[in-house]
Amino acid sequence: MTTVAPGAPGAPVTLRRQVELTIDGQAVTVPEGSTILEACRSIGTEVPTLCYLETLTPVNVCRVCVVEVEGSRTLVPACSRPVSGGMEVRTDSERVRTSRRMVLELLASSVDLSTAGGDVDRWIETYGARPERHGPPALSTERDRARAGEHEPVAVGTAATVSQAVKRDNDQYVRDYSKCILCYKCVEACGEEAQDTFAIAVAGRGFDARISTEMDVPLPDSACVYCGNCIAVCPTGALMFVTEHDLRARGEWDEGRQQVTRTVCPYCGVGCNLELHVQDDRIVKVTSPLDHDVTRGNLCVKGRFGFEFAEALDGGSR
């Protein structure tokens, strides 16, 4: 069985074969090449994800999306495994729940997930994760000075964490890597997936792995062009607009009072769509819709941070 894939007017018609599989006992038919995650979403079955984003190539690192596939020795990542005819998938077996519980416990015991969103809190409750059983947080260390093969163990009875000081070395955004889960989304967006700037990469090994600029130089001295596409893909708030960070610090950030307005960026003729997040009549951050065929969520420095010309958040004149 084949189906016609939608395309732009006048574009060649693409026929995609349909694949039949079973998810939690329910028969499902999806186009060939679809992932298990896409098949699950097509029938409304929730599979938690943290490192996945539809505009980026899956890297399979967070492991909260794993599912059980009949005949597979190990659990498989739903975000990247293509479906195949006759595949039998179980998304909520005891084996899957145990794995997700363990992953969420390890993440929540070592990373600050306070700004990761309500879904993470709900998953922790749903899967019965108890991060507190790993002990109180250990004393923070200078992670940027860690050297491969020289990991320092923490005190017995405490949980090792990625806690560290917030990096604020520019006027656009802050980097709070105590909230980083190493999903690699920012590295992908900065690299070949979007910006081709390669200002950041993963440094270190094992638990000491972290996101870093080249030679850990301050952001203004790196190759960063301040497009902010890394902020747009960050799932935990490790990368955040200065405006949002400061409002949160003062206890004034309130998404319930914010209005989001879509408009077109005025800086050039490309036609990038902007989503202006406005609180108390002031723009507090700018995003771009993932489904826009020009931007796919990406912007340049003018589109992302150019709102400052209209907003004097320090109380100055507009």
Contents of the next structure:
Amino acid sequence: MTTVAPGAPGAPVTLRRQVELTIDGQAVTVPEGSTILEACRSIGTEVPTLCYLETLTPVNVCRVCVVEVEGSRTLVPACSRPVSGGMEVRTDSERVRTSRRMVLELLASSVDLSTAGGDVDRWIETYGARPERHGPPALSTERDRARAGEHEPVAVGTAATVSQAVKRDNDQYVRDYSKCILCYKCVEACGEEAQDTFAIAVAGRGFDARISTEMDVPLPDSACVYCGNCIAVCPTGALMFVTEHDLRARGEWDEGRQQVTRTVCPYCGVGCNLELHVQDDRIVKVTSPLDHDVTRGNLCVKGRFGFEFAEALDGGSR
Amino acid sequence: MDLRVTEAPASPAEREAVDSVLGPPESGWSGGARTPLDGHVAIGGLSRARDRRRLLLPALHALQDRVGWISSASLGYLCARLDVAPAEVYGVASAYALFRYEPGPPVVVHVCDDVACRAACGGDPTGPIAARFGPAGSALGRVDGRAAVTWQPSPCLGHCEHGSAALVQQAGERGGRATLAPFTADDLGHLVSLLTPERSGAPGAPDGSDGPDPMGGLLDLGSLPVPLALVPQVVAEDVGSAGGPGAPGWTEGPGPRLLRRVGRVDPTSLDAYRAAGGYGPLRRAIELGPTGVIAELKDAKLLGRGGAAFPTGAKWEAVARNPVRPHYFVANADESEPGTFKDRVFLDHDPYALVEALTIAGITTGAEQGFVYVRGEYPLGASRLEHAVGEARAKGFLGSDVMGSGLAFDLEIRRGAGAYIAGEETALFNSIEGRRPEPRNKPPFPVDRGLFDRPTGVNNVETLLAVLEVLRIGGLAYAAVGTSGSTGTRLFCLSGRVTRPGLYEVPMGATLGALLSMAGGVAGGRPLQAVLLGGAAGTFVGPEDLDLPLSFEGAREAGATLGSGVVVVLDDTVDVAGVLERVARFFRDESCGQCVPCRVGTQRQEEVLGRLVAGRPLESVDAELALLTDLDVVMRDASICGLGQTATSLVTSALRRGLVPGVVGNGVTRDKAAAARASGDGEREDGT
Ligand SMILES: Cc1cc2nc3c(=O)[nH]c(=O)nc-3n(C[C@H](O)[C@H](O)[C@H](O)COP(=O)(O)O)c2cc1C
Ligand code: SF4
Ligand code: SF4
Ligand code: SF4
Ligand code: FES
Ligand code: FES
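Please supply the corresponding structure for the form predicted together with its partner chain (the preceding block corresponds to the form predicted alone).
Below: every chain and molecule of the assembly, starting with the one above.
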């Protein structure tokens, strides 16, 4: 069976009606059904996003992408709201900037964003977020036992965070939920949207909401099949290959020294594309291109983690 | 899906509890004994199992009631029976406050420490309980060598007119819930002493898996006194004499309308209900047909009472006209707004009225299946409603031929499990469907894609009761009551420091002062400090606002909101800071956690308030106020739903009025807060 994503090369050409709108005063024409985000991108207007990913259904929960739409009482998420004719969108008003600044400030004051990437650092700077004004971080170590509807207030003068111990319960990847912004991407990737395994879900509620297996059992006791598709979508590095995690811990992780080689996974007939990230002759991470028609970034355990065997073989033949 | 479930077997009690909801297992795939045929049988069985996901919440209730907690073994059994992944079921269950995940004492007493009781008690109502029985979580009384009772604080239990309340949650063969109101430390002592003393057999297994039902029923919940509804039956003419005819927006009314039967007609007898005029409106609705009923609602200009003031006629019309089938209709009886108890009064004392009104909604909008989502903390209301539904069904008022009309309608009752957010209509749909009670993205709106993604109507209980009144007297006559912008009567829940707390019904537009006079004014004649209007998502108004007309437009003009009709009276002795801290804690606890502005913002609001009240601002009071203003802006503007959008409302309103000690009396900062909040507090709108 071959399915071709709409808009992908080779997709049948369907004529979609065009919709006209204005973005920051500039007239824009995009196909009907496009989101405000797509319209913004079509004219090169940057809209920050955190929980959005091209290959997943938007959950629109992070709210960093909000824009002002004339006639709407509240700001609207650009990542999920479809455009409509005559829409007047403002992406850089004071209102928009305030909300984006606060979203970034709330996240940065409660989550470790140190591996979230350069864009996030740049947005924090651009929007002038000052996470430190919420007070020095209160360090917690345990969040998995929190019960809905109850909590102990943090010490007066400190700011609650999601800090906790790194979960390292298998040889493939670590879960460092101190870095989790609760974007739901891993849950989507593990469930309906890609893997159909449902090993993880959001548990608890409010500030205690968290990604969890059932009753917080270790991954080896859960339904996880180590496809690593959750790692691939995680925007903050909360989910990370053990190799990368350990190299970073030793201060040896250096993307500048890494080469990325595209290859086809040798393990079965599907022919998934692999991107092997190699540092110092060692495969340190495996990804799969998001824009690939079939795999859309997803792999199985063999493609994602089988490189350890490949390496062993390599070593043997050398 | 690769379903992997825990190997540990569920105990007989756990299986029994699950089976009581799902029926006995049919094949090995659904957790029964495996037979060689299962591979074939399973295909049909699995898809049916997936359809049964809507039974997830009832099954979790059954486990909690029977065993007292949800073990990984019972979770595994439930998941196998429903073909839902354990992580997902845990995700759902852990979003509700009334479920537990570790064994504990079989009796848990949830003691209200929320705003209305706090105002009535002049402080934290759990203070005396903690002083006498130890802090929350303390083990009290022993049966079979094990702790039998514990207590914990609870958000508003919807019995605010009594000034104190507790929900008793008991696990075991006689498991269930009961409300006690009023409730004092003495009552807790009495409860502990009621424990059946003869139960002193061998201690049971700690996991509840065998032994002589270690979580066996301890209290005879049925024998506990049923709380009364305080419904001072003041006729509207009295309002006239108190508020003075001619007051802005004033209309003379003929006496209680919605409250007519409450306290006067046996709530357990369909015959009594019919003798008191019941089922006249349904007969009328059948005569009129859907178009006629919708026309009456439009003539009546009826607006929803659930918070958003959406026109009811337009909502019903949109569902009725939607070509997608089937349609559903839901009565929202999740009432969890602190200070609100109006819907409970009707569930407890006029349940047939809700059944009748929902039936009218169903046949008008083309829905054959209705749901009533009843707050989990309303055990009496749920059982009275269940009784009413059973009797109505038996006598042909529900079922395939409603009142001989040839139209079909039936309804199911769903119990909530301790989640304020489940009252938000789309979160409520998710809850019924067995998913996490998280609000959905709107659009699409419920009239297009609601419950099970089908066109769905949803109304508050009070709105539905008003529909009965519209059909009883006619839309135009209904519109003649109240003001031109807000027609009909409105229910107000009076509590706190007021002489006669209770549920009052007045024509829309009656003044706040008139309402307070009906209730005998501030208790003990003390000076009024402020009135908390609308609920935790509402605002404070002051002694200078007694002329405020209680109508949608009147409240809006004053930058206030009627919300769910909450009127908590605070005299000069009430510690407003304590009330605010409780409200901040409430939102922190009740946020679903989906979106950043609300998930982190409610946490930060609690922290800032804590610093201000403690007199320990981080940089300066001004910096803290600027921070609060920023939180207010992002939460209002960028949160997904009404919870986040209104969670700062009360705190900002208190600051604006200078009600916070440490900030109060400081004219400079108060003015700054006022200037920052110049945009005013809006009516709760969640886009319905
Ligand atoms: C956080 C939150 C909680 C809510 N809780 C309730 C509730 O307990 N009961 C209710 O009727 N409406 C509640 N609502 C409003 C509902 O979403 C919905 O607007 C209402 O049920 C529609 O009924 P109406 O048209 O009769 O007002 C809540 C809304 C929000 C945002
Ligand atoms: S590795 Fe795959 S199966 Fe395991 S949690 Fe991540 S997405 Fe789910
Ligand atoms: S672990 Fe990563 S992908 Fe999953 S919710 Fe957290 S930040 Fe998002
Ligand atoms: S505003 Fe709060 S309650 Fe509403 S969706 Fe966002 S986190 Fe959930
Ligand atoms: S990117 Fe739009 S809400 Fe997160
Ligand atoms: S019952 Fe206590 S505040 Fe409502």
